[in-house]
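The data below hold one chain only, encoded as structure tokens and taken in the form predicted alone.
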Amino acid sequence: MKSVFLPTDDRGLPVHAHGGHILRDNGFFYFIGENRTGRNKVSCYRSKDLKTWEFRGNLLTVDSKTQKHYFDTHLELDIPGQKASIGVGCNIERPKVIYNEKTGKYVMWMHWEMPNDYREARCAVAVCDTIDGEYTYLGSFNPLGYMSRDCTLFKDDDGTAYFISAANNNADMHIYRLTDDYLAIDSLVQILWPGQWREAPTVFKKDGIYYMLTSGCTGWAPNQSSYAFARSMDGEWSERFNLGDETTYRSQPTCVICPENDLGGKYYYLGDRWGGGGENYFKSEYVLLPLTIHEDGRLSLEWVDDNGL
């Protein structure tokens, strides 16, 4: 399989799941991410082999059902009178979904902004009974009063979940522990790399070591990504080490696919190769490369034309 791709789904339409992630559930790989076509915001596709994709539905649109869950939240999805630079309504970016065994709910966290500027810097939450159903939107807010932009979710082995997001105009990276139902912030447990301007976080764990990938802040243009590691999410993190080449092979990290039996025990890096703003956004491709974890715990990402899948 080619390492750079923009697949079409079973309808013959491009797979729009940008800034998203691929997770394993019910025997399928589910690809959930941004879809700014029409009045859509977040879409879902599934596959058995990461090559052929079945469209499962638009999980979140500007017309989604809303339900106020918090005291100080905003329920806007459609913003009449304001034109978005891409799509319709508010900007929804980097949606991520995890499953809560205690509640039986799938929970989505994401980045929320007004259509024509990025001054609000809020996170937002939605919930559903199934991974690929129509999610109920619970609103947007600033976590503990902080700015929140590029973000991701991480669920630990014991079920503890974390929301990680760029704060302070992207200068800092915050790690928040979520409440047991994953619907709210429990506490801020870590502020990483203050003043180092990181975004596009993604977190995974192997052999008791937590890894976080991030990119620099250069808008649509790619840059040198890096990674750091720790023995606990709220413990001491290492310095950052470069990952890939000076443009991360013209991509920005969005998730790491952890191995299943049908991946041959390999880890895979998934990145967005952004087309740019306006209509070029819809030409954005995906980069899928093997991620090597060495015996000393270091990571390496090498370019291959074919990723072996």
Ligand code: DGJ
The other form holds:
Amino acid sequence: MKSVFLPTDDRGLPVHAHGGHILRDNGFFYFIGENRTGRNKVSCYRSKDLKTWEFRGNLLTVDSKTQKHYFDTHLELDIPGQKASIGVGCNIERPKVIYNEKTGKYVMWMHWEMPNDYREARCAVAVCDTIDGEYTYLGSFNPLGYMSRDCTLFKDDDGTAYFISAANNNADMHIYRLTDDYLAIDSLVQILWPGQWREAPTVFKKDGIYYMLTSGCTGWAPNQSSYAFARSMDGEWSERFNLGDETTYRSQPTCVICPENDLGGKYYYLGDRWGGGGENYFKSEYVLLPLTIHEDGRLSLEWVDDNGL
Ligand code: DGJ
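In place of the form predicted alone, the structure of the form predicted in complex with this ligand is requested.
Every chain and every other molecule in the complex is listed next, the one we just looked at coming first.
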């Protein structure tokens, strides 16, 4: 398939799952991400081959049901004081979902903002019994009081989960360990690259090595991505190394799909080729490229017109 694409779903509508990720469940690939059509929401699609996508529903909308939780959160999902039917609602960006074996729940973490700026810099949490059901919103907050913008989740082989997010106005990248139920922050375990202004984190693991991809910080415009590696999430991280070309082939990282006896044994980089803000957002496409992991552990991302899938 072509490396740049914006597929249509089984309804003939564009697949809007921007800033999202592709995860596996029930023998399918699920694509979960931002959808700004109408009122803001998180949409979910599934596929067997990454080419044909079935719409599974809107997991969270700015009108979803809310539930009080044990941490100090803001429960408004929409703009406080605004009637539910007015406007597009608050911004929900970069939603990610992981499954908690102990509680049997799917847990979503995301970035929450008021519609017109990025000043609140909050993360938010939602939960559901099924991957593609209606999630219950548990609230938004500043993790341990820090600002939190671009974010991702990573679940380790032993079930320990981490929330990674840009803090300090995007200048620093934080890694937080989550509580056993994945619903709250347990502790801040890393402050990476202070003052280096990184966004769009995504983490994956191969052969005991943790890799984190990040982009630079230039709004909707693409820039040079980089990667770093570590032997544990809370251990020492390497310096950053460039990945792809100076615009990461006009994309910004959002996830890495790891092979499981499929994908021709290859790892795949998924990035957003943003159209921009406002109406241009809807022109946003996806970039899906093979990510090479060399024998010495280095990563490289080369441009190919067809990604081999
Ligand atoms: C870059 C971020 O990675 C996106 O998720 C989005 O917040 C844009 N900036 C907004 O300018």
